[in-house]
Structures are given as structure tokens and as C-alpha cells.
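First, one chain by itself in C-alpha cells, the form predicted alone.
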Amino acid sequence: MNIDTIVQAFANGLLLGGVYGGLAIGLSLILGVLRIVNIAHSVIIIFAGLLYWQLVTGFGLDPLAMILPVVALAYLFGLVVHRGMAQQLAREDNSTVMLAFFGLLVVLESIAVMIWTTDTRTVALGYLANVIELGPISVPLTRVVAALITVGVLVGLHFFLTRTLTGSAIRGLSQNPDVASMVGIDVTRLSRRVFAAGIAFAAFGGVVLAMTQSFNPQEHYRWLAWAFLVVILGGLGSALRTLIAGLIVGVIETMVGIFIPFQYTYLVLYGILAVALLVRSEGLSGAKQRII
């Protein structure tokens, strides 16, 4: 094994990690602020990826211009789901909420299969389907673009949450909804917007996934595990920590792939997920008490 192989794997891991950060931020935001375990997160990722595939490959539209419409549609969908389901479940226990979102997962997966079947899809990205050569490193332009967009979005979200009045209100909501209501924050309205934003970020994760990898409607459980791994490592609600955790997971995946057969790489990552849950023994319930 030579140094070029290691450098190449590290570069691939960083780019892949950027995508993983995009996959996880929506889950992190909804769980960190609203205490909702959105089991349907992964199927929203895949559904958005399929919609992006339809617009870009099916209709021949511009791959960069189609990112915003997919995200905007997901935001509107999130508003509807919050008003029709999540808001109604606000006083229910966690198991009831998780069952409801599992039902949403099944419905969305069934719709996706009916529309697009179970075939594996690859987005034809046209002018983005090039390779960048940097000495011994060779990386697809699509991964570079997807990673840069993700970094920009997550850094922008970080500054929004930490430097704006709305961001302060969201942080107040995450810490104590009752106190937030007492100081004049419309908790219901803000919760709806945060939930919709989390769904929109899940769709954004689906877009960057579709830009960089082949996918199909029935493999979304894999991405749910990856998203939870990133969230557990990075904590809830923090865009920068989510990005860093995504980069760590991406680098681990590619570096481990150098030393062991590819089919065992996922086993290692699932092992890391199990260890993370054991070491952070409070798990998701304890994470609910963290602030963003």
C-alpha cells in the first residue's frame, strides 16, 4: 500500500463525509429542537432523491437549478405533516409518535415504489459528470460540488441559529417550550416552521445523495442508520458538529475500506454505531436534554 492510496481514500472520505452531514442535519434539527424521533427521515431522503432524478434525468432539467425546487416542495410537505400529524401528537408518548412516523414511512415508501418501482437510479448530471485531477488524487466533480454545497448550507444554518433573533427563539424553544411561550414566542408556529425546515433538510440530503451515488427506494434504512450514527457522534441541533461528525464517518468508511474487504466496511460502521450508543449510554433520550 502506498501513500497515494491513503491520500486518495482520505480525500474520498472527506467528500463522502460532507454528504453524510447533509443526510443527518434534518434528523438532528427535528430531534434536537422538537424532541421528535422522525423515523420517516430516511424515506424522505430517498423520495427527494427520486424526485430530483425525475426532474434532472427524466425531464432533462439543470441539476443545480433543481435543488431548490425539491427542497421547497419538501418544506411545504413538512408544513402539512406537522399540522396534520406531528402537532396532533404533541401530547402523546414517544412510542406513539414513533409508530405514527413509521406509518408515514410505509406510506411514502409505497408511493415511491408505485411511481418509480424498485429499480436502482443514477442521476445523469451532464456538465457535472467530470473528474478533477489533483496530482495523485482523482475525485468526481459531483462529489466536490455536493460537499461544497453541504458545507455552505450547514455553515449558513449555524450562523442562522446562533446570530439571528429567530435562531435565538429556536434555541429557546429547544431548551424550554413553556418558558419560550411565556416570553412571547408563538411556539406552535415556530415548531411548525422548524419541523418543515427539518423535512426540507432531509430532502436536501436526498439531493446530495442522488448527486453522488446510485440509490433505490428500498435501501433507505441504510441511510437512516447512517444519519443516526452522525447525530449520535455529533450531538443534536448543531450544524457544525453534525458536519464534523459526517466528515469523521466518511473518512472512517473510506480508510477502513483500504484494509479490509468492502463487504465488511458496513459491519465496522454498524459496530461504531453500537459502541457510540453504549459509550453515550444516555442515547437518544438523554440527547433530548442537550441544547443547540
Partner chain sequence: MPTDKSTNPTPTENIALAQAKASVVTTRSIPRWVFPVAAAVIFLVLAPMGAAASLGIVTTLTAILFYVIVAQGWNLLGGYGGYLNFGAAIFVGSGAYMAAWLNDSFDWPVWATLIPGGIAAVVVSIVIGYATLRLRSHYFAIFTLVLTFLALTVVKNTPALGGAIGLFVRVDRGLDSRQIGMLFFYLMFGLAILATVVAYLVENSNFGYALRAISEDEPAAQVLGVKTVSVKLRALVLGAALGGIAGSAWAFWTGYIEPTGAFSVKIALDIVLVCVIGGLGSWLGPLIGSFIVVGLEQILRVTLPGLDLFGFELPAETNRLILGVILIVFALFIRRGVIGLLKKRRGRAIAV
The other form holds:
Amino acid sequence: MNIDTIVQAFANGLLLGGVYGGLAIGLSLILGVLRIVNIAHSVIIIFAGLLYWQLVTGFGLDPLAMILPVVALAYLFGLVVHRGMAQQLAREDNSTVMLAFFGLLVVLESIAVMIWTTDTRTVALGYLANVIELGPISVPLTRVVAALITVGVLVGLHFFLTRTLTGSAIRGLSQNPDVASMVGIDVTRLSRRVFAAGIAFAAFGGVVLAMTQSFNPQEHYRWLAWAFLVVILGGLGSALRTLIAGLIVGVIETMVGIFIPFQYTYLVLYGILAVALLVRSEGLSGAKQRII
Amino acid sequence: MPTDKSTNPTPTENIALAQAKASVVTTRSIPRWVFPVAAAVIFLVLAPMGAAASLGIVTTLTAILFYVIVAQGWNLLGGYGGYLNFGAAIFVGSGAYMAAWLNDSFDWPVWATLIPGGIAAVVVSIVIGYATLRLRSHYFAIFTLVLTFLALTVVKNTPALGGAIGLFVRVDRGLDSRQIGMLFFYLMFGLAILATVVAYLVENSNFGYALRAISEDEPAAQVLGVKTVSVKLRALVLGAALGGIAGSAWAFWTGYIEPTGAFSVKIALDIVLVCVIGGLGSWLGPLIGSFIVVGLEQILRVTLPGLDLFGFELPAETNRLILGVILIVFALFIRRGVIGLLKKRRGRAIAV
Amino acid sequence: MTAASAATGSDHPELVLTDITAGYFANDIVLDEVSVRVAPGKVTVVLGPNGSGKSTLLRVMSGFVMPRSGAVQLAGEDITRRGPAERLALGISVLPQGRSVFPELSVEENLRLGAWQVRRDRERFGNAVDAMFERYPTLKPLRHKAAGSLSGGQARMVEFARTLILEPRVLLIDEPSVGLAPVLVDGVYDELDRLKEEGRTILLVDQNVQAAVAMADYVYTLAYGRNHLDGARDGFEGQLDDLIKQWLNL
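Since the one above is the form predicted alone, can you give the form predicted together with the partner chain too?
Let us now look at the entire complex, which starts with that chain.
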């Protein structure tokens, strides 16, 4: 092992981490603002990935142009799910909400398998399938594009949440929904949009994932674990901290990958997840008061 | 926990008190003895079936009884305590793999593996419990879901446990299929009675009240002196033990286990459905729910392949799709399950 | 300066509740045929022991609880079925009990959210926020601080500012001194006096009987969710002690 290997792994880790930030932001937003644990998060990721695969590899459409349609479709789907399900459960306890979302997970996973079977898929990205050589390291262009898009989206979201009035309203909603409705914010409507945005971000995560990795419709739980880990490390609802946490997870994964066989790296990450849960448990309950 | 010191309640307190009393009346409207009698009748009717019914029916009934055991265990923390576990397969799978490994390596018979299977699940549950039960319930839920997948990957990569190929589990070779069917029916039958009795005892114990207090309002329960973490852990461990024991028996019953089958979300979904449809936090719920869910799955399995939709044949996943929709419907509209419906209807009839 | 316009905005900006019956669950009645009139430019005080329905009355006025029967009118117009957002747009603002700032948002963001309803009117929006910093100059240097990091008194000022930012016709104030350190209570009543002098229409629900009656023009008392007594302040000041004793015996 030489220094080049480490630099290469670090670069890979950053690129991977950018994608992880994208995987987690939807979960973070819905959990942070609406206090809904969307356990169907990863199935939406995988569904969007499959849809993207269908459009790009199946129909041969442009890989960059197809990002927006998939995300927009997910937003519409999010509006429907909120109206039909999440909103109805707004006053119910946590466990009822989770049961319903577990049902949604099962439904979406079944549909995905019905349409696309359980085969592992890889998106053929055409003109993006080049490799960039930068001195000692080489990186696939797709990863660079995916990471850059994700960073752009997350930074954009960060500024939206912190610099605009609607962003203030969303953060206000997460801090005190009662007062939010007292100042005349239509809490139901805003919640619906935030929920739909969270689903759209999940789909976005699915697209960037599909751009960079092979994926399988029945192994999405792994992405749920990763997204969850990023959320725990980064805290709730802050796009910037989610991005940083994603980068950390990505770098850890590739660095660990230097030393131990590929198929065991996930064990290390699960270990980190367990430790993070134990260590940050107070931070998490503290995060109930201070979100974003 | 009783707070019977009613010293001059204010009007709103009066109202709250009256409502609390009203709700108590509603749940007590069916005489207390009806439910144990119903359960006893179910088991009494089942008892001769293992010997008398056809092999197909015995197999279905054995599956129902298997679900009863696991679901009774799941219901302790999930139903009474409100801590949903989407990884019921972890405990079943741990028990099954422990049994299969003991059988494969040392030729242990099914009886001998029940306790080790339970212990394996208990060990796993203690690790999970310590990592997650201090947190809010949703972290526990999400963690169990994720861990199912972790367990699957670990077993897949462990050659001693057969890797991705799995393990064969051999029952005594001298028996014919009819005798094996009977053997496992009565094994599951006994375990299901045990599990149901455990659930009944828990429901009517201080332990059960503590769990329900946690489900209603955990911080308040803590203030009242309930050692919440230890109560939750005990419920999880007890439930895991039942799941692990059932898993051991299940491994022998199916004769072959492999990781994707043992650690599938399908088992978790079925168990959650059994409890939700039957009624969360009621010891009779899993008993009724198991019949409904397994019956439903049988009906779907028989009818679906024959149907086709606009010329397309319906794929096998339609089954799960329908179950998922049913779960959503129950979560949205029938939160207290079938048991809840029974109680509610009777309550209203008396109130009118 | 802007206060005068609030007072003279209309000839009868008067909130009238007639025979309101309300409750939270199917079979409870928190308010039983309660009637209250809030006169323009006056301070109307509602008193009553714990659980007499004061806060619920306020929620009915602000639209967060729909009455089962009875009518709510603003300036002669029936608004019984209007929701909270609509009532806010019509000029009914609430200052809720206890801390109600958005703790993680800055002071400025808190005020901006107070003006959420006029966000599309850029000019009015900007002016409204500026006007509140004029009105509460102590908040100006704190504008970028998180509201949760302010002292109790400063946070209360942010809440006042947020409630006043739309220049409401009627101000509903719920237990303004509850939860505040005793040294800060005077500051709150000074602010209430200032609002009264500006000629605003105020409905004040309070347990701090002495202070509330001192600034009242008209007083209602509730007991067990019903109208108990009502009358001009002068009639009340003499019998305050009796009233309090009576409540303690309830």
C-alpha cells in the first residue's frame, strides 16, 4: 500500500460521500420538520433508481435530462401519499405512523419487483462513462458529476432553508407547529410540500445512486442504514451538516475498504452506526428541541 | 399507579375523569371470562386436528400455530409497549440457524435445539436492546429493520452456516410425512399454548401495566418510577426467546433454511400483520390474527395465479402487495384490530 | 404612530361572541352559552378560576376551536366558521400563553414570520418588520440572535412584536405574565398599558386579577364555563377580594 492508494481512496470516499448526503437528505427533512420516520425512504430511493434505469438504459434517454422528470414524479407521489396517508395520521402516535409507512414500504417494494424483477441493475450512462485522470488518481466522470450535482443541490437547499421566508417558515414549522399556525402559516399545506420535497429528495438520492452504483431492488435496506447513519451523524434537517456527515461516511467506507475485504466494510459501518446511536442518543433527544 | 385521591376536581378535571371512566366502561363491556374461554375453545377445537385432519390442513394449522408463538412474543414489546420491531425475522432466524447448525454439526434432535435456539435469539436481542432501547421508539423500529438485512449479509458470508446456500435440517429418518406433520403440529401446538399463557400472564401483571404505561407516555411512566429501559429490555428478551424457540422448530419443520428465507422482511411483515389485524396489545389478538393472516395468504396463493389482469398474469409479489395495502388500511382505519372492533361494538351497544 | 390607525381603522371593530357552547370531545362542554363583547378601543378582561374556560374562550375567538353552537362576529360580520388564518387576515391576532417564539430562528426571522400573511406585498412586509424594530428598539441589536437565547423579557417583547406586526384590529392576550420571573411581570404590564394608551382593542385573559382589573375598561368573569358576572371596572374594584376568596373556595 502506498500513498497513492490512500489518496485514491480518499477521493473515492469524497465522491461516494457526496452521494450519501443525497441519499440521506430526504429522510432528514421529513424526520426533522414533520417528525415522521419515513421507513419507506430507501424503497423510494430504489424505486427512483429503477425508474431512472428504465428511462436511461431502457429507453436510451439522456442521463442528465432524466434527473428532473424522476424527481418531479416523486414530488407528485409525495403529495398524494401525504394527502392520503401521512396527513390522516398527523395526530396519531409514532407507532401507527410507522406501521402505515411499513405498509408503504412493502407495497412499493412489491411493485418494484413486479415491474423490474429482482435483478441487479447498472445504468449505462453513455457519454458520462469516461474516466478522469488527475495525476496519480483516476475517477469515473459519473461519480464526479453525481457528487457535484448533489453538493449543488444540498448547498442550494441549505440557502433556501436559511435565507428565504419560506425556509424560515419550514424551520418554524419544525420548531413549533402551533405557533406556526398562529402566525397564519397554512401548516397542512406547508407540511404537504415539505413531505413531497422529502420524497423528491429521496428520489434524487436514488438517481445519483443509480448513476454511480449497481443496485438491487431487494437490498435497499442497506441504503436505509446508510441514510440513517448519515442523519444520526449530521443531525436533523440541516442540509449542510447532512452533506458533511455524508462525506465522512463515504471516506470512512473507502478508507476501511483499503484494509479489509470489500464485503466486510459494511460491518464496520454498522458498528459505527451502533456506536453513533449509543453516543449520540442524548444528542438525538436534544435535537428534538433544536432542529436545523 | 392508581391515583384515586379525588380532592375537589375542577370542572375540566371532572370531565377528564368522566371520560376516563367512560372509556373503562367501554373496554370492560365484555365480561372478563369471555376471552379466556374463547381461547380455550380455539385450542380445544385445534387439539384433535393434528391427528384427524388431512395433511394439507395440518400443514396450514402448523403455520398458524408458528405465527401464534412468534406473534405473541412480538406483541409484548410491539403491542403493549408500542416499540415496533420490524425485524421479527432476526429472532426467528437466529433460533433457526442455531438449531440448524447444532443439527448439521452435532446431529442434535429438534427437542434439544429448542432451548439453544431460544438462547441464541435472546443473546441477539440483548445486543439490539442495549443499543437501541434507550432511544425513542422510532430508532428502535428503523434499527430492527436494518438489522434484518445485516443478519442476512452476515450469514451469507459465514461458511460455517452454509453461506448463501443454506443448511439442511434432518428430522428423525424413521418417520413418514404424516407422522412428521403430526409431530410438528403438536410441537407448535404446545408452544403456542405456552406463548399464549405467557402473554395472558404478562397482560395481567404489573409488568404488562408498565409496558402499557410506556406505550401511552414514556416520560410520565419514567417519572412514576417505571424502570423503562429494563422493562422494555425484558419484554424484548421474552419475545425474542419465544421467536427463537419457534424458529428452531420451524427449521426442522421446513427441513432446509437459507439466509434470504430466514431473514426475510416477509416474516417480519407477516408477524406485524398478525398483531395489527388481531389487535395490538391484546393477548387474544395474535391468536385471532394468525388465523386471518395465514388464511388470507392461503386464499391469495390459491386464487391469484389463476387471475390475470388485462392479459398479464399476476406475479407472485401481488400477494405481498395486497398484504401491504391491508397493513396501511388497518393503520389508517382499524388501529385496534379485530379485538378492538369487538370491544368497541359491544361498548356502544351498552352505552346506547 | 401606527397605533392610532389601528384604533381608528373602523367605526366598530368589535368582537362579539353570542351564546357560545364549545368543548374538545364529543361529550364535554367547556363553554356553556357564553357571551362576551369586546368594545372598540377598550380593554376587556376575562377573569375566572382555573378550568373555567378562559383559554377555550380565547381559542374560539381566534378560530382554533370551532364552537358547537353560538356565533362569533367581527365588526358586525359573522366569522363563526372562519379558520385561524382567515381571522388573522381579518385582524384578530393572538399572543399565546407561555413561550411562543421559534427558538432556533433569529429575532428578525421570528418577526418576518409574524408578517407571513402579507409576504406577497413586499413593501408592506418590509415596513411592518422595520416598524416593529422601531417600536421595540431594544430588539434591534439582537436581530440576528436566536430567539431561544434571549432572556425571558426580551423573548416576551419579540412575541409582542410578532403579534402586533400586522397591526391587528383586535388583540387577544392569554395570561401574559404566566411563567415569567416576577421582576419581568411589571415590564409586561407596562407594555400592556402602552397598548391601552394607544387605544387598541384588547381582550385580556388573566389570572393576575389585580393587575388585569387595574387596566380593564370592562370585566367578565367565568365560572364552570358560564358567564358569571360582568360590568365596568369601577364596579369590580371594590369586590375583588370577595371574588378571589370565592374562587378559592370553588
